[in-house]
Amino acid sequence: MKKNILGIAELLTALLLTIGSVTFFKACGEHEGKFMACHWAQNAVTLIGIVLSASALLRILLKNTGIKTGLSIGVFLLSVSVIFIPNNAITLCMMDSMRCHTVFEPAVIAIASVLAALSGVDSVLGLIKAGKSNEA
């Protein structure tokens, strides 16, 4: 359990990103029977959140240090990319007062940043551990 603290933290953060993006910090809803652009940003964040969650879960379950490190690096790269989805890769609504700007975008950036930090530390520690085992 102690060896998987970072992996568990990564999984919980990825789940928070995934579940939160469709519940408590979701983007703007349907408007007059149509979805605004921010809906597609929400879908992209949710989809990548699912992949992040699956990768973090595999990172916990697998035993091989090299594979665990590779998964952590993948989680790091994906979480950094999620930071740039709202309002960069996918445009949000025109009005800055809309929910997508005031709730969704800051929440995605904050949670993805935490996940990037966790997985970045995990990746570096894994690379150091792999380097030490190669020296022996």
Contents of the next structure:
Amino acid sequence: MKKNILGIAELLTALLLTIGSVTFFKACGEHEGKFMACHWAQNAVTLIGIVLSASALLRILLKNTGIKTGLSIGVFLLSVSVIFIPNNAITLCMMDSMRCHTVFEPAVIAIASVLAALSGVDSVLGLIKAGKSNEA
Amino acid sequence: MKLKALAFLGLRRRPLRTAALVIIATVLSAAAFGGQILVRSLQRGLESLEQRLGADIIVLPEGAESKVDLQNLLLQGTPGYFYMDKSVMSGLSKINGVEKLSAQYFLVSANAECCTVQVQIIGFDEESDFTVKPWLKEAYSGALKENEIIVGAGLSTRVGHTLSLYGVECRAVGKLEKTGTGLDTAVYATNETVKGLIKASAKQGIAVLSKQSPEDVVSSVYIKAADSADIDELTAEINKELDGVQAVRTKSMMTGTAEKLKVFSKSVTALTASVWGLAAVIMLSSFYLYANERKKEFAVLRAIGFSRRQLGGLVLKQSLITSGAGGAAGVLLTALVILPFVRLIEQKAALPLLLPGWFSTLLYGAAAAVTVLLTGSLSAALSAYKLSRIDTGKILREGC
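Compare with the form predicted on its own: the form predicted in complex with the partner chain:
What follows is the whole complex; the chain from before opens it.
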């Protein structure tokens, strides 16, 4: 449990990103049967959220330190890339007073930043541990 | 064991106490940084709103509704429209003390392309204007042509791109600076363009707007008073001389917002002060109790050759580690919660918010972290003083 505390925190944050992006901080809804630009940003975040959750789960379940560290590095890189999805990689709606700008974008940035920080620390600790076991 | 690591090892030995101290420091720095950022953003928002309006007096159609509509537009960006007869312009120009006047015409778009919300379209006269063009971030050459628009900073439309309004493709030729007000999401065009949009709206079956042409009516008139004029007297004179209109002094229109700001600032200051007081007392007590608990340990350290100065340094180092970690965490957490969500806070509070620049924000963050460090160090200094006075022999002999 103690060994996996960072992994569990990563999994919970990745799940929050995935579930939140389609529920409580989702982007603007459909209008007259049409989806706006932010909908595709939301889909991208959800999809990457699923990949992040799966990686974080594997990071907890697998025993090999090297693989664990590799997965943490993957989670770190992916979570950093998620920060740039809303309004950079995929444009959001036109007005910055709309839900996708006021709720979706800041929530994604905040949660992805927390995930990046957690997985970043996890990666560094993993690399140090792997280095020590190689020396031994 | 390295002596340098003694402070860190001492903290690791008592994880709960260390975590509690770090959490207290986090709360302390979050309260200081968050409070400062919010209050400063509100002050900047209000200043920006005053400057943005750029007029001494605003003339609106008579009735409370239009004033509320204008306030909603300014503070929340809620689109609105109200009209008065254009003849009011000639009446106003005859009044002594009016130096400049410029009319604006408000139109609300149907849902604009790609958005489920309406856009406020403001028709203005380029020749007499003194409230829109001074806020242009990048100036365009010549005059605005038909179907050319200036967009607020809150719209993603870039200069050179087009925006479809009532099915008419309007080209953005200018963008205004960010003001933190509802006007950031407005679109500005000449009255000719507005007339074209009204025709287009009629074609789309939104006939109610087509009867109100900018040739016959205006929504508001912005007045710049002459230097020699008394603004209150001029406002009263306009209200006396002209029927069907109300002149409002721009400053008095901000009064409600300014009062809200005052209450908000006072609450934030009081809350921050209470959190500070409480946290400082907890920190002080914690270090004091810890000093009592560690008397024996410090007596042993003294017996093996540690000087009083070294013992004081050890306590101080531990305090710097906990308050430094907590201070940094508080600033980071606040930055993560307040900075990205500022537009949501602005909407919910219905107050204009304009965040300070990056450099100022960094300075506020650094100031909050340093103040937490100082509070922690002060608490530790008192404990260090207490520990430096212990009677080593007595404690080692009697065990207390």
